[in-house]
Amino acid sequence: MKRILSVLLVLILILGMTGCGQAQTPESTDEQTSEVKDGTYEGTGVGRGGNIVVELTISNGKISDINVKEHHETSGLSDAMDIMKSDMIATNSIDVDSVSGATITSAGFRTAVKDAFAKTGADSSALVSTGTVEREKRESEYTADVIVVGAGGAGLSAAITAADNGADVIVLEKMPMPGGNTLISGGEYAAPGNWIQVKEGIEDSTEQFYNDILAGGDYENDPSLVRILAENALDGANWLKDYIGMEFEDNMLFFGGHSVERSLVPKNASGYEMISKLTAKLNEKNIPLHKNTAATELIQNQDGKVTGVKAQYGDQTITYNANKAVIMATGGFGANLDMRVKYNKDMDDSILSTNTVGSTGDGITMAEKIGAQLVDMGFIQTYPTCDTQSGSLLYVGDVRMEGRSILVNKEGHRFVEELERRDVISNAVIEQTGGVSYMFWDESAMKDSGLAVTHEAEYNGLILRKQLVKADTIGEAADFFDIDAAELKKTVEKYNQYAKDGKDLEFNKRGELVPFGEGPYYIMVSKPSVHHTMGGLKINTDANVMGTNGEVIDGLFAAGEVTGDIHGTNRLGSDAIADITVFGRIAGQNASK
């Protein structure tokens, strides 16, 4: 009996303890959340651009607000710091996804915030966790008469002219914000006969622009195609400019391949400026855009008609049904190594890309699996100065197409012209030692081009990063990156010799030659990263997409990147843009009929 009686006390003191660890658990948790101080605390990070300030507030122990009091970042990317905050507060936790396609500016975030959390004394761990960011609630199953695949200008422009025809339309993003490589892009539109020439007087014709096309491509182009695109550019410019409110700067740049300066400058040159304004439209026009939403297949009826799509997002299967048409907009596959290497090997991992992660050729695959015709897909294009560290686009650098800088290597020579096709200057690039370049100006280049204002955050980058250098004298700016000096001061006296007399003897650079004038100086580093895929889907002059047998597949049309056989070898600079606008709208007026 006593033995029994010594059990049932040990099981009742187990049980006992196990029931008070289990009672105390909440107290702890208060314990822990007790132990951050309300109040508001000042953090710093730093960004693509620079520094990134937040101001958190803590109230009850968990983060009610924070607040961005200083960024530098690339308007539209500087979106993923409002979706993070969001995350944050609706978790409770610092510890969110970074957003895909803004790493740089997610990362100098969540740094800022850790500070300034770091001020309040208490660890991390005392915050806690709410639960999961809740996602939108979806359907397993839509219908609408078209269906675009993709959010950059191309798609945008598709679904916008589609719904002015009377279509509905749903617009799908795999990624969390829509603008796709447009929005990261400069934004410029090469239109001939446009209102800054008339003004200035250029001669400039559809004719002229068809030839240039044709001839930076290496005449590989689809004649047909090039026509429309020639022919429809510039009224795509006044479409954007008139209808959707798209504001453009006073001048225009003259991008390597062209025969004449026709490329019109968005407002910030920037292509945020497009993407913001379409997207105000589309939102006009409430027409749903499902982002974070993935396509994965296209669905065919027994007729082979495309019908629809499948689409994942997160954990859930969608089918997306097209009364009339599917639009592939997807863009290139800039973005994904493997495809790059398959059809092209020369474009390893050696070499960086300007492109949002976004950009892996869903569109191109899908379309391939019920037998699209794929045309063109080794052509792809490096453009020549890009961040030596990120491979991103670098839009300081704009001042070549102002045609006020120069081009030189490690020994301080010139060795190509600044205004050739980007496929000639970034094979000449590779040639040189280390397998960069040094782009040089001067102050006066500066402050005409605007370029240290308009794109300040991406300048206060490149010098904070070493990439750039700005001094008083020549020899200072080429000592920084271990130029020589000494030969770079001659190229600078033969250059300005040249401009003197109105000719460049050496590389016959055209446009109008600037000689350079008082410091300071500056020198920034660069080489070239991948920045456009030629090839794709073989569409005709409708915007159908072709099948392997020649036919059209009927309710599959596609437009951007996503297509080739426009730009042949190689895309002249700001050609994309009005290419993207030119077949989105004939895309979009002919998958709502």
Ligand SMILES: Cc1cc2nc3c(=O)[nH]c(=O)nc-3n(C[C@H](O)[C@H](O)[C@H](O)COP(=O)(O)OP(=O)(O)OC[C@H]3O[C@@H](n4cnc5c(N)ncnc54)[C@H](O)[C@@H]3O)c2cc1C
Second form
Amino acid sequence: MKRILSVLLVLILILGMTGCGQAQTPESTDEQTSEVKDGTYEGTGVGRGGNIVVELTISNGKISDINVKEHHETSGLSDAMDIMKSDMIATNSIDVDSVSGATITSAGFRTAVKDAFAKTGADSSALVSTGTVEREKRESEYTADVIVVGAGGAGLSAAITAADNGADVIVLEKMPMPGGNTLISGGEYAAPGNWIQVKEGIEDSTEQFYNDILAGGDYENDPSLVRILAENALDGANWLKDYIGMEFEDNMLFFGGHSVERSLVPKNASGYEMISKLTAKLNEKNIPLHKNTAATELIQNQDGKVTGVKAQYGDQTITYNANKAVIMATGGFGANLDMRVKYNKDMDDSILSTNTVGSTGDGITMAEKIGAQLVDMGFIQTYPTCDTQSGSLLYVGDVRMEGRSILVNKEGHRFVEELERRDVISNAVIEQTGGVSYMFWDESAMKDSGLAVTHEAEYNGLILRKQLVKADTIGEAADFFDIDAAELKKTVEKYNQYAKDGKDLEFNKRGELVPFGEGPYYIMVSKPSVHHTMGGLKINTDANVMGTNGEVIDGLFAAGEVTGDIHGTNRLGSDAIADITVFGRIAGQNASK
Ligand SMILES: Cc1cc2nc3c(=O)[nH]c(=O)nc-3n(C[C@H](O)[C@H](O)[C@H](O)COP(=O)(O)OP(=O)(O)OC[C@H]3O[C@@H](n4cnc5c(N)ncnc54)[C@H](O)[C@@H]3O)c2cc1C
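Switch from the form predicted alone, shown above, to the form predicted in complex with this ligand and output its structure.
The next block holds the full complex; its first chain is the one shown before.
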């Protein structure tokens, strides 16, 4: 007994010297424990737009809440954090799947949660997983009047219109979130005769728009489809504003290749405005949206009529029967390297892409298998001013579309008209030293455009990654990128003289020429990325998909970037959002008949 007591006494003394609290809050990972202490811990990770700061709450040894205190991710893509958060809480694990289409946001969020968890002092084995994420249960077969494949702008416009015409509709989306390229787009919309043009007294007409689209596409477009787009663009914009509830800014942008300023800008210059309002309408109309559901093949009856689609939902194969029709709205193939190279060998892996990962041309492949006609597949557009590291389109560079910047090369010279067509500028950039261009603008352009505020996260990220410099003098800005400073100063002086004289003698830049004034000055480096695939399924003016013999494929409609022959060799900026709205609505209307 005496022996037992003395052993206990020694143990008590040792524990007293060590201090119980210290074991739970170790300073180094060597001292990690296998138990998680309840409490709230803060952690930081880096997402697409900068820091993501989270507060992780542990209750009863388990993850009970994750509060995102700070983030600068694009609206819509930030939903990825909500998806991961609920998976982490459901499984009591940090190692849940990333959200496809939002890889950088997912990685930043996970790092932030891991950082917070490290502060518990426990090692990760202390989190006992409570199983896998429960997927929403699905039947093996569904039937609706109209099945829409793809929940981007075209698919959602089609679905809402079909429902408004009395059809019951199901929308399939292969990604965890709706939106596709429309979500990450600027959402700018070309509409001749729009309310801002009227207010500002800018003359425009459907005929002028029609001619611009044809000229922009080198007359390789189908004039009958262009006519439909030109004549219905304004009605589509009004539908989005008045019926869908989309809000627009008070200014317009002047996109290259247009003969007049006619491009509407949605709230915050982001496609999120369009997608969030379209999905709100979808919900209001109780149209089911089956996410994480990838259509894989079209189903036909013995007469060749399309009667549905097979889709994959995890391991489950689901049959979706369409009483009336299937609408293909799966977007383009800018993110499918094999397909790009198959149709245009110049579009290889040396060129990055602005597109979401879901833009893999699935609808084109599925429809081709049942005899659909493909058109213009080799016409792939690059966007001239993209991030040299990620390929993303740089919205801060929209200062160019405000007519307030010039593009120069390493030698400090302008080399192209800054409001030229995208393909012309891209081709010119590729010819310059290092295959990059440097966009130059001044403080008043920065302030007037408001772009450093609207796209604050992108702006800060570019500065951090040394892709954009703000400097007090032209020389200092030029030196940052090793541009010939003396030549750049001469170029700016020359441009200012052109502005004074009202004529750009070198490149005949369209629009009003505004001279550069006081510093600070800005220079941003960029290069072209694959942006838009003009080719796709051949449709007629009713949005029916055509077969290789020129016949209509019964029961199959298509709208949006999945189609071809509308933009010819080259799509003009802001024409796609008009296109997907106009043809989305036409497809919805006709599919519901
Ligand atoms: C960064 C960027 C900026 C842009 N800015 C503008 C702009 O300001 N103005 C303009 O006019 N154009 C712009 N564009 C072009 C324009 O956004 C697109 O052409 C347009 O949004 C395409 O719309 P969509 O509905 O056809 O396709 P998407 O919006 O891409 O939608 C297609 C959807 O289908 C889903 N899908 C694909 N395959 C399947 C399958 N097998 N099963 C189920 N679902 C599937 C995809 O995941 C996606 O959600 C921009 C493009 C990008 C990339």
